[in-house]
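Given next, in structure tokens, is a single chain: the form predicted on its own.
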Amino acid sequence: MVANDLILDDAYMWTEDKKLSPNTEMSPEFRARKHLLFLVGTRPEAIKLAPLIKRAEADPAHWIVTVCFSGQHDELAQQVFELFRIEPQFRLKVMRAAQPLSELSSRLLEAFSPVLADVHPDAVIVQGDTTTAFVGALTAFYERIPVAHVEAGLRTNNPYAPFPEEINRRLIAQIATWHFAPTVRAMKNLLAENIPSEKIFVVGNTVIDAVREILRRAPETNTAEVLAPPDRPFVLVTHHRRESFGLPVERVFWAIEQLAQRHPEIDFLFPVHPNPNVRERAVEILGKKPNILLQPPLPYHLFVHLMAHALFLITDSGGIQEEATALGKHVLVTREITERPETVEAGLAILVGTDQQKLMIAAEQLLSSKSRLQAPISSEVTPFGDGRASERILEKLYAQLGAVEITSKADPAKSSYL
């Protein structure tokens, strides 16, 4: 059964190289293979799950891989799929203009259910703290399928910052069977919530795997092509968080406008999020400054190379805090609190919130200390790992799946993972 808003790609019927259909009785030689269903909704999820998906696909002796894309970030995530050559077997159409979170959650729950019932994988993989991740984990729980949570254990201890992510990841932690924590701090957060220690694995963050993969490639588009002129120094800016809509985002933009006015020799490159709450205010406040370059969202490979060449970054993104740290770049974080305090402790991130004066003072301090910006910062070992998180996750997951009895819906009493 397939929901009306579900597109079932022809690729779902396994092509010859995948050997068999999910609904085909497996011969004994294939019983060692484990079937993973990856649920992906947003661009950050696609970035952080791509290395894991590709590594699993490269090992067909152990893994069967199915990818379900919820469509939460449609075009933005599609760029990442194309970059990493990932073709989702399922594509859901759940997004509606100005859709409240309650409606999105309801539509995702309804759309995910037939996917899981059809595929019935050995494990469902969710990443982070999006609505896709939370509802995907909940649907898997209803289908009695174990859940692996990638990037588990991040906490701010403020239910509304970030919103709704803090509650999403806490709820996923109550559902997940296995918790793949990026850092020791994340592991300690989970232990404090009475998550069994034998179900927690500190593996690093898969975003480091993704960044290092991109840096090994030459950019398909020269970074200079998005700058005018290409030899000018620039600060890279992003802003998109839901809890900052309204006056907070306006204060951030006013600070950037003032910095651009004070420093005409520096460009401020801002790939603007398509959400109208961000885009409309960015155009209104920043659109007339010649050294503020408003861009549409950039392809991920280009964005990584721009991060590597920026003076520093101004962002409210959690993932960019991690990526910038991996690149040895300073970050001014336009949030009051971060679930990634490792970036602050590493001396690369400063929490400035959405206070206009605080942001301007911190930016001026960085700009006045050119030696700090120009001095290379070692990024060989970051607080978020060494670029081998995907390898560790699959190794641990395969060992754990060997001990889990996957129970059909018809016989729930035999479940060994609830």
Contents of the next structure:
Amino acid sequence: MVANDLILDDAYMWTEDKKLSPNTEMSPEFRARKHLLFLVGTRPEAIKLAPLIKRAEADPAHWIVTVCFSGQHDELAQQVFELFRIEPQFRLKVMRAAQPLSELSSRLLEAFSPVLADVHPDAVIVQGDTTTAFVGALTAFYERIPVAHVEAGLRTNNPYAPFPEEINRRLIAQIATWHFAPTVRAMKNLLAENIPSEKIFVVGNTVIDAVREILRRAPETNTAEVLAPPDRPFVLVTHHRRESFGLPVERVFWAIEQLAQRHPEIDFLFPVHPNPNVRERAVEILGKKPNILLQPPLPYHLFVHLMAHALFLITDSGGIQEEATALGKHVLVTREITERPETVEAGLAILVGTDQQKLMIAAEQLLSSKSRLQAPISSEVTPFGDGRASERILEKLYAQLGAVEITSKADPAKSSYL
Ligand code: UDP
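Can I have the other form now, the form predicted together with uridine-5'-diphosphate, not the form predicted on its own?
Okay, now the whole complex, with that chain kicking things off.
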């Protein structure tokens, strides 16, 4: 892997230059406990906020932690809460079957409003680009509570890819007070949108903290081996993005079906997302091949161990592109465009889009190159950081909260009808 130490170090120097004077740390406010409200909606948010929540919870001298779960991905996120032993104080139930985004957004706004008004934390923390994150940030703005955005600055510059995430994260950037960018590229994207440089901190991505934490733990069961027999090599597949529902999904599945046909010696292990647009097509196209193993979504710890043991990964997930760098795994990205080109630059990802031929050719090339498959290329510092992002975020946020003047509680102009 292209070691990214230099770039990352530069980034830290860059932010160090901008940091508050060390004297701030002596102010009385700095010594006070700060209340953080984490808004979590989906599995990836739960995974990426878990290291931050756990670290803040472990430091009660400095932090009061409240977690609000919107319920956007109900069971998938719950698995993650159990794994990291997180017990949300608020559980909202905003999901309805086949609910359009507009309805989800208005439900979220209504549901978050009383929680934020009630808790009134020093800062609301949102992660990434989901509808929960965007509407959470918007609600915090209406309540005049400052927002910290974790994983800020990712951009494809195409409003419809990923949809609706590209616009969600742009809108969050307009609202947030603090922007925790995972990489220098993300920082530059924010600067190009005139986000003030002193509010941007390049810290790495908390997903590297999460994946390292899981790798440190021994696998809790040998279920990973049951799912993927150790004597059989396997490719790990996920595919579920909204923008490829319909024909693009089918093309990806036909490519996998063909690969499974040509390679009976290899298993294709596919935890299928519960969305019916994906699940029904997967069962229809892939369900009958003996070496395609369709599974329900897997608990995160099992999934990480499977990623670590897979020949390579086929996915349209953003988080998996990042995790691949911590595991030194090659990944074929079934998207036309990625906001994580760092994995491509590290020589680990190939963008194959949803073109059946492209996917098959790239997979065949990987399968025929034993050296590329056998030697996982991993390093301490990945393009997405070194596993200490949550530590840096809390450090920066604490200093910033000590310095920020929060006026909302006393603001007479505050009104739900503004
Ligand atoms: N993941 C998991 N179990 C699975 C499939 C994925 O725990 O069966 C994890 C994966 O390791 C990654 C995250 O879920 O951290 C990705 O979630 P998703 O693809 O829903 O979202 P995205 O990464 O595209 O935002």
